[in-house]
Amino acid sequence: MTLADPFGRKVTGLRIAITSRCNMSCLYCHHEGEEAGPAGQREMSEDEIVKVILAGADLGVKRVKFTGGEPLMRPDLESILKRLPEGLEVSLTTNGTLLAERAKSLAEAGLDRVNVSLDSLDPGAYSRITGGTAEDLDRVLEGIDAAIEAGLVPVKVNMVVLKENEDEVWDMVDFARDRGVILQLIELLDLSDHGLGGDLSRIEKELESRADMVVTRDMHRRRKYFIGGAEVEVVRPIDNTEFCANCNRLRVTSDGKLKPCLLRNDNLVDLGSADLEETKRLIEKATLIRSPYFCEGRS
């Protein structure tokens, strides 16, 4: 079976926030689009997470990405991974501070690859952006190395381009080349217009001028630049109709709601205590109310 919304966009992936808790305070964090809830709000149990993934897999979902908060704050993540059906591509996005000690066990439990947030190699800038310490930065670097050693590849390093760090982009390109990781330069999702974002357009022009080869991916029409052995991908979600046109994901909030769009909270579908068959029906319902956030004529 294939899930498709009224715009013909197939749903082949689930992006699941398994906790809203985090040990960092990144200044650009959008909390996976979740509205702030009360302290100690409910988060999905292991059984609930496994159930929504099983339901999705029965409906044709091929890829699952675990997010948070910081998903490695869940001690039961390895247990969740071991219960997933074969054939799924399972990835994780993490700030990396807790990755070094768990990379091997996550890989053994069934995790395929990781995305690690790393916005700066400079301890001062890292602290200003994330609220972390120089020791946290060291742990992230150790986590990246551990992920590579554990086979969680390709490791992707996510750098949100800000005014604070835009001058470090070429250092990060060198880092990606040296470590054999993919660098993702991400446009700031800053709908509040706080003026934090860096000049990604200028950077991308320079990437193009230096690139040995440029490839455009089908997903979100992302451009990949190959520069002297480094692989750099540019992610532009802001006011990007092509980004929405190629969206293939449903999101699941940490408290158990299906979220058809990152940027909307007016069309959530509550999974509640649904059994497996009802969960399938709710996934189908959420798919049918998906609508591109960025589209022609949207005010």
The other form holds:
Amino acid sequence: MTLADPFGRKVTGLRIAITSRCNMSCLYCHHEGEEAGPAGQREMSEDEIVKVILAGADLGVKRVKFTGGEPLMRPDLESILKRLPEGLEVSLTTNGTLLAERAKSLAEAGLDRVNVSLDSLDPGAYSRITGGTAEDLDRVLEGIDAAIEAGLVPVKVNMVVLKENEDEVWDMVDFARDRGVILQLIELLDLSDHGLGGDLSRIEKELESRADMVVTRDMHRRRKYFIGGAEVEVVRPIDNTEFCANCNRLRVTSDGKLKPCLLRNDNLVDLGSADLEETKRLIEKATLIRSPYFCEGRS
Ligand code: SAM
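Alternative state: the form predicted in complex with S-adenosylmethionine (SAM), after the form predicted on its own:
Now the complete complex, all chains and molecules, led by this one.
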């Protein structure tokens, strides 16, 4: 069974926000496109999360990524993981502060790999960007080591490129090479329009000139640079028609709504209390209303 939208884009991945709660306050955070709900907003239960994944898997979904908020704020994540079908690739993106103590149990419960957000190795810049302390930064680094140790590989380190941290990119490339992790350089989605974003075009030119090899991934047509043993992937969605044309994911909000696009909130499909069969029907419905945000004539 294959899900495809009217633009011929297959849906093979679910990106699921399992909470909107977070223990960090990153100054650029897009909250996965979720509109701020009332304090104490409804959060999907373990059963609801498992149900939407089982429904997706029945319809041909192959990959699930948990996000948030901070997904490790949920104590029932291991319990959710243990209920997922074999054969799905399951990953999560985390700020890493709570990862060291959970990496082993998450791996044992069936998690395949992790992305760890790390915008700076400098405690001052880290604090200005994330609101975290030097101790938090240490915990993130311990979390990365624990994830590698637990086999949650390849570990990807997500760095949103900002004016604040753009001079650190090459230190991060060295860090990625030393630790054996993949560095993802992410273009800022500047929702607050405060001009926080760094110059990723300049950085990408430097990557290109120093790279031993460049490959293009199917997923979003992301470019990946191999530089002296380091792997660096560049994620540039903004005004990028190719990115949208190759988007294969459907999102799920923390309060249980299917969300066809990060940048839109006018086409959400509420899962409500749907049973498994109805959930499949709603996934098909959400797939049919997907449309590329950046496309010819709009970019
Ligand atoms: N708390 C988790 C974490 O830090 O990974 C999961 C949620 S966070 C919203 C998921 C990813 O989105 C992080 O890698 C973060 O850096 C990225 N992100 C958040 N706001 C962004 C923005 N405005 N532009 C680009 N990426 C952003």
